[in-house]
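First, one chain by itself: the form predicted on its own, in structure tokens.
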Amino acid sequence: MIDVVVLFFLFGLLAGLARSELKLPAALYESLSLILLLAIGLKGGEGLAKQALSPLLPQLGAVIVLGVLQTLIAFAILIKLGRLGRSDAAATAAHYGSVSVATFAVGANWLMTRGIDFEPQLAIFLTVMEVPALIVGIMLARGVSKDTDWRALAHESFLGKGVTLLMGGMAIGWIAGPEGLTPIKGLFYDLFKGALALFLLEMGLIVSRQIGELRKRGAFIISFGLLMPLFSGLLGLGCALLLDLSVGGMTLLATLAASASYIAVPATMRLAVPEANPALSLSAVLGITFPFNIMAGIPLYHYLAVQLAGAF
């Protein structure tokens, strides 16, 4: 059975393809993004308040390596097989080495709806995995150059809206703890699924606008948008197995690895690699990878996680 939030995405997609006048006000879309990011951070922080932080350091190191590895592999594929220029290949690879908050939110909701628990540090993994791909992507595009404005880049990477909201929410959840968060759970916990449904409605409308760009780019970008998340998802499952995560944690880390950024990375790449064509990467990310992950990828990653957990 298709999750109701995915039905909202399909509704937005079909409405956009039919050229409906439907659209969400920009202020509402921004507000929904803020609520979702803070809610994810708060839930992660609440879970972290119940455990020690020092054992997490090796896990954080592992997911950083995972993000770097994905970026390098994607870059090699785009250069060798896709024959993209260096800047376009590096920018697109950075999208696929980074992560999508919306895909994470859908994955977390998919698990919670089915009563499947996952480790609270997955919210920290989400935040940590945003940045390494950005840095690697810029280095691949430009190399280490004295012309690179590292201060501006660091500000965009570490203090961008998404990372700031996630880290801030996590800090609040960790400091307040479960009891301190009780007064605001109605907004950030109980309404989470409704906010996610409206957010995905707008995402469906956005994706519908990328279909024309996909027609221009041909079979390679479509194939890459489907196969790269599958490969990255397998890497994520392998990493989760090494970290001894639960089935829910394995599913969500695979989902994170398979996702691709369409917020933090485009903003940073516009600053650092302005010659790269954003339509190329966004058409693959939003036109192919995002819909695939939320409709078919997450159940597939869970199935594989169950099989791996049973085998080991």
Given for the second form:
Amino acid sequence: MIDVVVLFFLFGLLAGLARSELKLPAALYESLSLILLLAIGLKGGEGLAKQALSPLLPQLGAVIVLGVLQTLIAFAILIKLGRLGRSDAAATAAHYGSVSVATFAVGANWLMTRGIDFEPQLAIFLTVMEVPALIVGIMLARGVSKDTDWRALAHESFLGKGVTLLMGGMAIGWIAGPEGLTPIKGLFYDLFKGALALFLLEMGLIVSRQIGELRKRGAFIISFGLLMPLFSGLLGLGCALLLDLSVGGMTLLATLAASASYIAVPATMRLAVPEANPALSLSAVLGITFPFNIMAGIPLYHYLAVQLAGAF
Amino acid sequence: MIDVVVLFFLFGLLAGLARSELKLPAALYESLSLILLLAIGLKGGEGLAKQALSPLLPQLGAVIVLGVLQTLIAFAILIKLGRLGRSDAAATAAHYGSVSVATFAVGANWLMTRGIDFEPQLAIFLTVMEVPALIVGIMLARGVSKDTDWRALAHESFLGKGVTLLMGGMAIGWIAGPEGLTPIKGLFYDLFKGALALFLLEMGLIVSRQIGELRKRGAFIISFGLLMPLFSGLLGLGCALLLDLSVGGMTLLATLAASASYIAVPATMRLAVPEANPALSLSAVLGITFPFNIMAGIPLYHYLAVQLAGAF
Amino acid sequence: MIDVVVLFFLFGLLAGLARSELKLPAALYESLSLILLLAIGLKGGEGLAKQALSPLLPQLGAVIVLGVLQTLIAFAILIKLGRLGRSDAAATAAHYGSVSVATFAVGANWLMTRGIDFEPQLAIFLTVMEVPALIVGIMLARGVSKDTDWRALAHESFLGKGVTLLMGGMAIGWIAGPEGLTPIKGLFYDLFKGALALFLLEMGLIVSRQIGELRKRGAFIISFGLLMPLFSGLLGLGCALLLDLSVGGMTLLATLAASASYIAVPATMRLAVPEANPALSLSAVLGITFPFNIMAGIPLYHYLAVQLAGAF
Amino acid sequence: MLANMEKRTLLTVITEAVIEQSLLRDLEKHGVRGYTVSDARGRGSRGIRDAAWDEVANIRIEVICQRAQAELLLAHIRDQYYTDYAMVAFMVEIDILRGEKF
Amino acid sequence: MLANMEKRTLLTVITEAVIEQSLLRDLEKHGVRGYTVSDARGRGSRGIRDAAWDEVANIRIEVICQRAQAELLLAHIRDQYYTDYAMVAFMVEIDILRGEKF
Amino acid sequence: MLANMEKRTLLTVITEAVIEQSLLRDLEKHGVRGYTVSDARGRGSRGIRDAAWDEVANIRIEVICQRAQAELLLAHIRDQYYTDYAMVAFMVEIDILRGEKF
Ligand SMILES: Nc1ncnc2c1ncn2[C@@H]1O[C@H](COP(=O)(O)O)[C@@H](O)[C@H]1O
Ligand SMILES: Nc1ncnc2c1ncn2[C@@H]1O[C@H](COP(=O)(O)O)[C@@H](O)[C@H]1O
Ligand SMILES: Nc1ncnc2c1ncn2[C@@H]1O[C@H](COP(=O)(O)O)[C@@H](O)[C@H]1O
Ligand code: NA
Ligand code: NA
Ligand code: NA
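Based on the form predicted on its own presented above, generate the structure block for the form predicted in complex with a further copy of the same chain.
Everything in the complex follows now, all chains and molecules, and the chain you saw is the first one.
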């Protein structure tokens, strides 16, 4: 059975393809994404409040390596097989090495709906994995030249809206703990799925606009958009095994790895690698990878996680 | 006892008449209307999931006839008694032949508050009745000339925001069913009445601005705004009897019939019949008919429905 | 333990100081403030519906005197000790004689979280205390000249957004009563604390921008921003004793008195006393007084209220 | 003066938000390849237009093009829209680079 | 050139959102029959003005009228508002149709 | 004519919202002391730009300054941004008071 939030995505997609006049106010879309980011952070922080933090550091190291690896491999594929220019390949690779909060939210929702637990640090992984691909992507495009304004870049990466909200939410959740959060659960927990549904409605509309662009791009970029998440998902599963995560945690780390950024990375790349064509990466990420992950990827990663967990 | 949501309407009306600086952000108004439309659709679709769809088709035929009839009668009255020009009469008639989602929401809320059930297909009637009056109105204004861009018109009618959201909500509700919807009820069901209250606050402010316009228009348009819904309400009751609806369903179909569009129809008419004066129709619909229906009409239609249901 | 809503304020403050790109959409901020104002009004009105209104009039007289007194004393201090010009002193005094809805909301939340009751008329005090300081401030700046457009001023004061929403909410709560409000509690009561948390997040961002301004202003204005609320809080406690309020009521009236306006007063003063520098008052109110009150003031006023209530 | 600077005309149209799509399609049919749109409110002979909904809101459309084309567009707009819609349109001479773009 | 084309002046005022109503009333008192308003943010001698609330937000008001009236309005605005408010105003010559409208 | 009226140049840049901060910092480095920004959408050689998010949204920046400075800014913008970003820029002559301000 398809989750109801994914039905909202399909509805938006169809409405967009049928050229309906449906449109969400920009402020609503921004407000929803703000609430989702805070809620994910709060939930993660609340979970962390209940456990020791010391085993976390090596885990963070592992997921950073995971992100860097994905970016490098994607870059090699895009240059060698896709024959993209250096800048385009680097920018696109950064999208795929980084992560998508919306995909994470759909994955978390998929697990929660089925009563499958996952480790609270997944929210931290989400936060941490946003950044390394960005930096690797820029280095791939530019080399480590003196030109790069690393100060501005660090600012962009660590103080962007998404990372700030995730970290803030986590800190609040951690300090307040489960009890302290009770008064605000009405907004951040009870409405989470409704907010996610509306958010995915807009995502469907956004995705529908990529179809035209995608047609122009041809087979390579479409295949890349489909196969790269599969490959990254496997990498993610491997990493999860290494970290000894639960089945839910394995599924979600695979989902994270398979996901590709469409907010933080494009914005930063536009500034840091302006000669890269933003339409190219976005059409692959939004037109192929995002829909694939939320509709087919997540159940698949879960299936594989169950098999793997049984095997080891 | 007046429903609390109607108190919000009165508050907005008074604040507007007193020239308060109160104003809702446009994005909030749009977000609320989006949530209300989706919620109505979801609830309707959820209801339909529980019953056979086959008896529906003849019912839809009946409510389409109802809408067309209302438009023709309104047109005749406006031309003959009101001595309006052809375009103005046609445009205004289309408003009255079509329906108002806000009025429907207040009616549904009125029934729910009193524990009175109504058939889920009323949400479908709402969707279906938006369109025929539009087409009849345009034909009345233009004749069936070759000029009319029927493609664009069909697009406007069926893919406007309101119809898209109602249909999408219904489809999702129908596919997901009662259980599938549980996770998102926090947003779409539990907040429905609060959202309706805020929405009506803005409606009160909007209505307050029509008073000046209304003064200029004089007695005929005011009487029309009062008597046309009464007449349409009776037509609606008759139709409901024919369709063998419950008392709740009768009340709500009468409310639908009595209601007049102030969103979809004005927007489409502005494009299709530009020479019609939009201020004329809007002042009648918003200044008279909408307030009358939500404050006095709905209880009246319910009273009549009870009498009729007893008699047959 | 710090309340979770205050953690959101601190988060916003830190994010702002770190120059994060975090920003709330303007429409969200306005929507939140609208919901908070209505909720405060509704709750107050609901409470009033349960009790006699006759003892209220003398109480209102007392809090009006309280507001006037604060304004006059603040003006004297600013002129004598701060050596501000007449207009700047009058405008700033009006900010401090008036009240802040956000501070009130945090105070009410603080009490509710700890299960401490307060009288429902506190919401009325909040409404009533917005205005007198405005009028006194303008008279202090202008003298009672013939120039002042009192009509426009009365309009500004009584029909501004804040007062309208508080009064409207109170009227609706009073008419509908506890039962009538049940259907809309999902929005206005259950989400109150979540909405307050988001609102304070934006307040933190706003406050962070005042720090630069504050540096330019120097020690006097910083001390004033700290000591004036303490002094006003004591005045408020005295007034509360006189009115024989409960400990919760005492705390909240002290909080009200200690709070300084940063919405209604600046907007009106900008028009009525244009030569006053708005950055001066705002930096004191937002940069010092507001954070002090919500973080240290409220617990302090409560502590003092408990002592005083024990002593008398 | 900058080399390659050229003169073009900026045509600005302030009108009802509700006709945005149809007016833009219309301009494209008349050969316009670029335009900029922003939201506005205002007052004119058809009353105050400052609401939250399209029917009582305004937009402001700007087109940069050759003087001759601007005049053609303006004439078309006058014939097609002036009688029935709240609308104001005006032209102003501007300096641009990349003349081939406009 | 289009027949009936006439010259008018476009007066643009960028100022604090908080005085929108009072400034518009003021303009109407000086005979302005039409104007267009849109939201803006910016920076000037009074600092950065880009917040979510009126006190630290800007608006942009445009009035089309005869040159002489534009100059009168500008002089009035200067006398009344320049000292106390964040404000910039400028005029530009434009071409319009329907001269009787402005 | 009003006394003290002076000529200045209004430089308008329509471009991608995502570069707002960096472009404004850039302008400030080139000596700009004031500017006005508003949101916009549009269409041009890089397609339709009208989304809810910065990457596919436009802004409109206006700077009032001396003609010479406007030309310098325009030349800088052309060299720095024209190849890689959706962008249109133009200049128009305006009349202002308080010449020392710009
Ligand atoms: N004299 C004017 N100056 C500036 N804008 C105007 C003027 N007259 C009308 N407008 C704008 O154009 C819109 C339509 O004008 P109208 O067709 O006169 O109602 C108004 O809502 C205003 O936004
Ligand atoms: N040189 C300029 N160019 C364009 N806009 C300006 C300029 N100077 C000021 N502004 C705008 O006018 C507003 C008020 O300016 P000011 O009175 O200098 O603070 C600013 O917030 C900007 O939006
Ligand atoms: N001819 C034009 N007239 C007015 N605005 C334009 C024009 N061409 C482009 N624009 C605006 O400038 C932005 C960038 O243009 P471009 O670089 O051509 O994609 C577009 O999204 C439009 O908002
Ligand atoms: Na990834
Ligand atoms: Na009807
Ligand atoms: Na006070």
